[in-house]
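One chain follows as structure tokens, the form predicted alone.
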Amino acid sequence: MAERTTFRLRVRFGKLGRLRHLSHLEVMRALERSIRRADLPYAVTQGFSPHMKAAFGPALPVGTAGLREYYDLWLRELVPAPEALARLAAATPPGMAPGAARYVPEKAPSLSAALTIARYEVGVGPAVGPEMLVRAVEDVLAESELTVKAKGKTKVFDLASVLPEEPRVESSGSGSTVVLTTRMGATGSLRPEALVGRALECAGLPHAITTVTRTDLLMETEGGFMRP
């Protein structure tokens, strides 16, 4: 029997607002609740546990919010983007809204394969000043490396290989923002808060990190980065 052709929707969201504090599971579960009330016609996967076909970006710590994250959904009929879009929207959260929809080639790869850079930014408090902070963060990335511990596992990152860009610190009303692009791998990525807060412990200054925000989420091309 032909196989059914299928439509990929690549659509971009948000994770913002209380709803930060989600995992990754329940994220998944509330936008496939609200792809159902969306009435769109996704498809479904073959086998003995039929379920929605929909694939996820990388996930996102539960406390870490998102600006530009992304999901995959197959799709039985071509539904015009703009669309499924609207019916996304109105049948979402506001805390994760859709901000964007559009068609992907069947064959692209995936999300957790193609999404190898992502951009953070991180919230510091007024308790320490940007130019204490500078002199932190270029403290501990004097060292070379860093090393993680969590959930009973040691990681050591190499900062040159995991940093593909420069970090920089630019000061707010309410304080400053570290603004850091991480590398994403098979063996993990590293956490930007984990690099903020090894700098303020070296620096003896408070733990004041306030906000943790995934600004991003790209692809690494020869040229550079560009989004999915």
Given for the second form:
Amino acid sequence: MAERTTFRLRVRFGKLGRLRHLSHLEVMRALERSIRRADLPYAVTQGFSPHMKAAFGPALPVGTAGLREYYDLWLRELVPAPEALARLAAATPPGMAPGAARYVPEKAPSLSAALTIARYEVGVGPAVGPEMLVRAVEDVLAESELTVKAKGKTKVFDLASVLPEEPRVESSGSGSTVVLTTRMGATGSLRPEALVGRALECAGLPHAITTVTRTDLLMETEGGFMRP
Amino acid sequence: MRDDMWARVEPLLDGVERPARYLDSEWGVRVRPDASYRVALVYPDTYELGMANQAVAILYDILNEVDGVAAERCFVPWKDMAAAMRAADVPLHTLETLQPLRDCALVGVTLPHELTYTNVLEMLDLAGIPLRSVDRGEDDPLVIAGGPCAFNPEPIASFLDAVLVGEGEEAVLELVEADRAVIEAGGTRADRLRALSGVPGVYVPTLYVSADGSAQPGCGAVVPADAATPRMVTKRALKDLGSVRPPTCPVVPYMDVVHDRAVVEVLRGCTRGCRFCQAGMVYRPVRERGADDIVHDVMATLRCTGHDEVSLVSLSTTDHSQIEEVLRRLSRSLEGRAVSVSLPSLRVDSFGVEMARLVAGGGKKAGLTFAPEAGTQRLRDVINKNITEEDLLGTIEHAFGAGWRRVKLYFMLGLPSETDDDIRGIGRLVHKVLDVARENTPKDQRGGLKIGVSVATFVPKPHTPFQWEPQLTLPEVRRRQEILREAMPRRGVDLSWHDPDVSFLEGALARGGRELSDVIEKAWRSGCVFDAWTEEFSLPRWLAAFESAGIDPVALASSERDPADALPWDHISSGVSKRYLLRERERAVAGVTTRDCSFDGCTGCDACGDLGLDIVLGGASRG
Ligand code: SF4
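Next, give the form predicted together with the partner chain, keeping in mind that what was shown is the form predicted alone.
Full assembly next; the chain just shown is listed first.
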């Protein structure tokens, strides 16, 4: 069979509420099912075990929520984007509801390659006061490297390169929030709770992290950061 | 209330494996906060196993259609979550509205096999419900069980308030209606139980006593304690599957559950008459759904769930009289969608392979599975497995010729009358299968050729012609395994065993009586839970529990029973008469086979007459 023309639809979605406890694999499978329920004319890969042609942005770990996550879906027929969005919305659990859909050029770089910048908010409970938190974060940032041990592996991050923007602490009603931007590199990506956790640990403060939310995923261009 | 409870549960999730087990909020959940009568549907194992259970899905669908009734799911939390819940004093609750089980009107438990018994106790304990029926008070829910184990409920009867025997679609509605009427009238718990025992197919253990207190374990009749209670509880069965609407919008899990796919039932029952098979005896007669209904439900279920695979399930799907038509229609409708159809089991003939070819299309060929069960014709005649060596070898030739490269064969060790030569016969048969497979495989592909051989220990089950037979003792199993190992081809075979320790326990629990409640409780108290999980199972702990209860599990599993003695499940009827079972037993001894009554005329098991049923083929009664 000759390759047929396909249309590449980029969908923005969330991973919210209880669903933050899902794994990346679980999220992908659930979204593929919602696409089938929406009865969109999805393209199918060629080969021995054909499957839906879709590609997802960088994975979110179990426990981390996401406000602006993305996937690309290839369609066999052009369905007007607003209609595709409405059909997806009607077929997706509220915690993963799609927020926007638009067509992107077939040649656009893949989401996983393009989205190298992530913004996070790490919630810290009232057990740690905002001033203490500010100082703790500053102390960690004073070092040039951060060593993270996870699952038996040790990774060393060069803070200047993984943190393209200065993290800041905001105080909210019931505690405070560390707002930070990370750059995903070839050596992997720094988990924001690892940085905040280390800050709390070094300052002898309780591990009071309550929530981790990825608020944005961005592409890095010469002119700065851009949404996909 | 719901939010309060979630606020207590959510912090526990950060520290446990696979939190997706505890989230709810899947596509297709039914949340009915205003219902006045709440039913918890429990599967006594983890979420990923329970979500594959069709009975739970069916009852969930049916009960949530009833005004004022809510049915919600509950599974047994894994050990890490159970410990966290105990430490935080969070009671076991349903997923949908986080209702503590002890505040539900009814807790309905499916009992798929004996190895879930300790999980039932774990569930009750986590819920704060007294373990034994006699210790429960007016405010406790009624705990009702159903499923395959209901056909001998005695071992676990002390922990249950009632047992529903047979198919639940109609009975569960009658049962809930009867209970609501009693509650409305201000009745007591005793009134509720009495009302349940009036529903056909419902057994209320506290209304029955053992006829002979001194009876041997595993022997002795159970009789009603008073004249108002039925002497015999007869299974429920639907006359025609076309009369109930199967669930086409079931809950779609996030987690990678066992059998993660859409399921459509194509027929119920199986009348091939294998003498070791409990399902084949107790779910008689065969009732097929019509091809139109099946095709419609497949398409509706796929649309509603978004699954990419649908399984056509039953005890013997390729025996459906219209299966070829169904598969052809489905492959046309599903063209180009990357959605696949699967068949759980295949019959051993070319037709079976052709059906597998139809569902595989041009795509991936998953392995094929066949169950000759025994290695010699003599023994296959004893067990009434009506396939010959030629059938099997012809099927293998066909399958490898059609491009399959993997097959798996199922056998049983310790079938009644088995000799060492029968065991070597398995080896001889596998040799021949391997030869035929090689001959029908292109030379360059022969290197990686493997035949899977899976061997289980035969466990005699209640309500079968072999219910009086002894099970092999463990040392004897080991001796026979050695013989089999030596008889197997050295190369090209992957031999695997179903753990004989587990089969031994299954055997001891399957044919016991009410005296086993003490053993089960002691086992659970000593830490037995999730016994169906290989790494959790501990035979020594179970043996200690038997010993401290003063019951010999070897005698229970491995001594032959006298057909003249009463059995602990004699008061439960599957419709198949004891007379028929005895006759089948005699025919087994004589090596005489019995035909399939769905196609070759009634063989007199009495299920149809006693239950007012008939064989239904292609959705229409044979008449
Ligand atoms: S009564 Fe006859 S036809 Fe009905 S299931 Fe039994 S053997 Fe088959």
